[in-house]
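A single chain comes next, written as structure tokens; it is the form predicted alone.
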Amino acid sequence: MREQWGSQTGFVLATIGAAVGLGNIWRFAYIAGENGGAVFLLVYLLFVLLIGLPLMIAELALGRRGGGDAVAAFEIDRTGSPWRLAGWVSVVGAALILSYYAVIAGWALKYFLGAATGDLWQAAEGGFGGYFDRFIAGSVEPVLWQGVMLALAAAVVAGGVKKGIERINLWLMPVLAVIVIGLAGYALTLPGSAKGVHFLFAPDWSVLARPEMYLNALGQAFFSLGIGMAVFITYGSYVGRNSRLPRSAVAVALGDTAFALVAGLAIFPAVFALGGDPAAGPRLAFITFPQVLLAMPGGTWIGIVFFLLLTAAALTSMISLLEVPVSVACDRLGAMRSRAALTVTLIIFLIGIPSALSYGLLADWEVFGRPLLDTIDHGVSNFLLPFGGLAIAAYVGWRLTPVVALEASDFSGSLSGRLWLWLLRVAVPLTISVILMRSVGVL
């Protein structure tokens, strides 16, 4: 019998934990900074509402209806259906994301321990840029910290759904919420912080003329929510019939979006207050922000808390990403959960080594002008995940009959259900397709 969540609260917190991660703190901060702040935020929120939420409900419905791994969700009506390829694409996407996500999570862990021991702050004299560059250019440390984070995630997943994934999210998610709210509250008290608030919430409409902004906002919505990675399909397979999927999905979307906004309020007011660059790119959290922290009263202590937040948030998402291929290994190969977690983790660790070394030994191996890690991130977030979203929308919206789709999603007989189905059938695929075509120059 397939394991189920122990409680509705545990399911919702675990699912929010799956969505909340580096995408809300590290990635959201620099993507928003590079794309104009407020206008990007508005477009991002629109994509979350019109694309992310409908797809999340569809994934949860597919998972609960299939009652198995992400591939089984597409085979319940016909074994060996070609649609199973959509499931495999999502599983591969989850594994690829985890392979490089663990590298960045390792950076966060390295910085947390460096902040706690004081090693990070001793690097201030030589510049945080040099400290970061030396670290990521190493041939041992990036791989080591990547492995440590994967081992932590594997230990949780090996414990199972109730005793592992649900248990850690029940106490970790409230702690993360308190930390990020506290950091935001402190940042807003700094002189000059109003510029950061203005950056996030005062729109510069000229940014709407940039086609890449829409692709980045769509990619961020998928990456932050975890759409197209089969996470919600897998987590949905552990949900009982007594849970109302639309209500749970709304709670997850609201929780994830609120976390990203509050994290933005923790970072941008501080960056602006102390003269940092909000468009510093991926290095914002690891170079710009430590410099900002040193100029704050009590900044070294704030730094410890911030990098703890970054590390813990990364871990909750890593757990959900790892659960996707582990579930497949358990169901398809009949492997024990502990053995499946160990084997899958080892494979993903090996796949991720090139990403860990992409700024050092493999720095010359650029693809499309980007380091290996950046190339995988760009390709998966902006293309593979949206294609996965298209497949889910097509399967639930058109392959399933309206009666079956509405019943599976707990929308039977409701006006909101008909709106959801229309979004899946028309608005979601049309929006994703237009943005993808514009991004490759077809439109």
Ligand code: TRP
The other form holds:
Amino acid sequence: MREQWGSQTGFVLATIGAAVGLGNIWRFAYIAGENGGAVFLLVYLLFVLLIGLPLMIAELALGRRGGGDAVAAFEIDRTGSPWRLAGWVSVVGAALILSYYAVIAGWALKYFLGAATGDLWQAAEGGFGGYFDRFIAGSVEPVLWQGVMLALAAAVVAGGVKKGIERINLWLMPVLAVIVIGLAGYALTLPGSAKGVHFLFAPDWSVLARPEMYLNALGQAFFSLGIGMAVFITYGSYVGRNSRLPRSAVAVALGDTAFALVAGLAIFPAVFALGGDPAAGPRLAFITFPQVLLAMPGGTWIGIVFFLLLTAAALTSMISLLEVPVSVACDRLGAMRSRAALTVTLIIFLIGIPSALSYGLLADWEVFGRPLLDTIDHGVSNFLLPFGGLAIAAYVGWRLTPVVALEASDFSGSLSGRLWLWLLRVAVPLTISVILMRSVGVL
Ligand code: TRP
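Let me have the form predicted in complex with tryptophan (TRP) next, following on from the form predicted alone.
Now the complete complex, all chains and molecules, led by this one.
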């Protein structure tokens, strides 16, 4: 008998834990900053609602119906179906994402420890740019922190679905919600913070003319929700028959989006109040923001809490990514969970080392004109994840019969069920294809 979540709340919080991560804080802030703020946000919200949510429901339904790992989920039509290739691709994809995600999570941990011990603030004499560059240029520290974060994730996953994954999310996610709301509340009291709010909510429509804005919004929606790499297939396989999947998915999508918005309200008002550049790129959270903190009353305390938030949110997402290959190893190789977690983590650690060194030892080695880590992040979010989404839409929307799809997702024949199926069959594949083709210049 497959392990199941202990409670509906546990399942929803673990799933929110998967969705809420670096994507909502580090990535959301810098992508929104680079893409002009408010209009990007609007397009992003539209994609979350019309593409992300239907796909999340489809993934959960597929996972529960399959009752096994990500590969088994694509064999519902018949065992040995060629669709299972899509399952394998997402398992490898999840491992690939985790390999570089762990590196950035390691940066967050390093910053948290630095903020707590005071090192970070002292070393910042020469500016945080220098501090960050010195840190990521090293060959030891980035790999060390990457390894520590992976070890933490492995320890939780080794504990099992209920005793490991569910338990940590049950207490951590509410704490993180309180922290992020507190941080935003404080940032909004700063003089000049209104400019940051304005940036996030006052549209500058000219951004609509930029084709890459749509791709970035789509990629961000996939990455932040955590769709396309079988995480929700895997988490769905631990859900009981009496859960209502659409309702849970709505809670997760809302929670994830709210989290990103509130985190944006913690970062942008502070950045604007002290004259930072919102389009600073991936360095926004690690250079611009701490700079702002230093100039702010009580900023060093805020820094400790902020980087704790970033680290913990990253950890719960890492756990979800790790669970995908671990469940495959348990199911297919009959491995013990703890041994599977250890072995898989070790492999992912090794794969991630080049990413950890991509600003140091390997800084001269540019892949498609960027450091390796940036290229993987960009390629995964903007191409691999949308392709994963296409596969799920095609399989659930077209390969499964409508009756099976609707029944698996708890929709039965309701109006919302028909809307969901239509989105999955037509709107989702069409939008993803058009955006992908435009971005490679075919359209
Ligand atoms: N959603 C997480 C974040 O926002 C990252 C993540 C977890 C993810 N699981 C995923 C991204 C699956 C893509 C696919 O940080």
